[in-house]
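What follows is one chain in structure tokens, specifically the form predicted alone.
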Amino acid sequence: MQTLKKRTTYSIGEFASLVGLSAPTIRYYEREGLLKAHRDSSERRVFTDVDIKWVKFLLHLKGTGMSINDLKQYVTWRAMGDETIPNRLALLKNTKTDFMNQYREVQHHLQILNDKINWYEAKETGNNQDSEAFADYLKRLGHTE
């Protein structure tokens, strides 16, 4: 019985597909120092499973709103070793604070959207006063804007 060899490297196209990015974005990340490609014997970029995990982590940070400059700073500090853990921790905590503020704002926008939908639905079914303005409706619900 033949044993399948586990794949250890991926071309840029395969890698891009696995991490959900385009090949040009992978090249951009490499130019910006966020990712270091390995080279095969033909000098083509190749990536590993470790690279997949790293990029997915970077995408989580990016998803919180961390800027490319902050990502670059994080990568620089990470490469410098454990003495930069306080710097990295502070950066991550600041990112979390910013993200939570944005998250609360998005939640508020969603609440207003839901209230507008409910207001229209109540008008359609006749369960709302025809003359009540949306601003008055929001005020009645406890919104302050």
The other form holds:
There are 2 protein chains.
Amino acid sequence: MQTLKKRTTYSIGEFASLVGLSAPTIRYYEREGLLKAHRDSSERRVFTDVDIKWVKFLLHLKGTGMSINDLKQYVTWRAMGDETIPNRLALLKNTKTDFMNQYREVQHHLQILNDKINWYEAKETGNNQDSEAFADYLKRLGHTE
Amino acid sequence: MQTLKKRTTYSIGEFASLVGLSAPTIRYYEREGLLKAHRDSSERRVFTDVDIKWVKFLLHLKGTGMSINDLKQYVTWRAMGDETIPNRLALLKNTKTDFMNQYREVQHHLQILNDKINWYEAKETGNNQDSEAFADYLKRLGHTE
DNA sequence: GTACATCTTAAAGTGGACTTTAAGTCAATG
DNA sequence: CATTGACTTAAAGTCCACTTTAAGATGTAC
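Could you output the structure for the form predicted together with another copy of the chain, given that the previous block was the form predicted alone?
Below: every chain and molecule of the assembly, starting with the one above.
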């Protein structure tokens, strides 16, 4: 059973748009050690599909709240081999804990935003009980602060 | 039926810690026009419970993704009276739309973070199918990218 | 063979949201 | 009545994550 691997490579511009970043940002990430590019005969960066997967993974981590510095730490540990798996796991779990806390807060913020939108809409359509104040409206809904 | 209103006032330091900000941040918000403080006989800022409610409300809006500039716009419209309610409503609805889009993205990021944590844990306890690659693991779970 | 897009580097600049500094005022306490 | 701590202002500084600039090299299209 023979497997044909597509051997596609990308310039920094192609690569950048494939992962949704700018070329300067890719260079910046490389300077920070988050990725390393191969080079062609004239020192131009060459990227592969594996690099795409890697950057997309980094962006997922970043999207959960990890800073560039956190990512650097992760990448450093990764380069050190399997004995740093506990470190990486702890970092990811802390990230998750922070994320979940933020998540809860943000849901409360959304609730207030929704309440305010509904309050304005009631006010606009004249459905407001005698121009009820927002604070009283919230109290009536059982939403604090 | 007589109502006793507690007439408590706060210095900037007390106020700041009550709303979870620093005194310089309160001054910064005042400079930006997000709030205005009363002053005592020696020009020191004086805040009330109403101000606390107001700042907390602003922080809820801020927590849904509104920038200081968005808040300034909101406050400006608010000061112009009820004819700007449609403007404010539109601003809040746009904020909500942006928020919901971000929310969905971030949930996907969390999914990948969770998958990676579980993958590491499987790897640690030796429960990994022959050191299955993360990409294959994701594919098996039906999680893209 | 020349124009043009795209790449290369190092270094400086940007935006947002504060934070810090410096120099001074004021009220209360010992 | 001097020290202390909390306040006042304006202006400069900080942090993060990029972005922009400048000056030059290279490969491709006509």
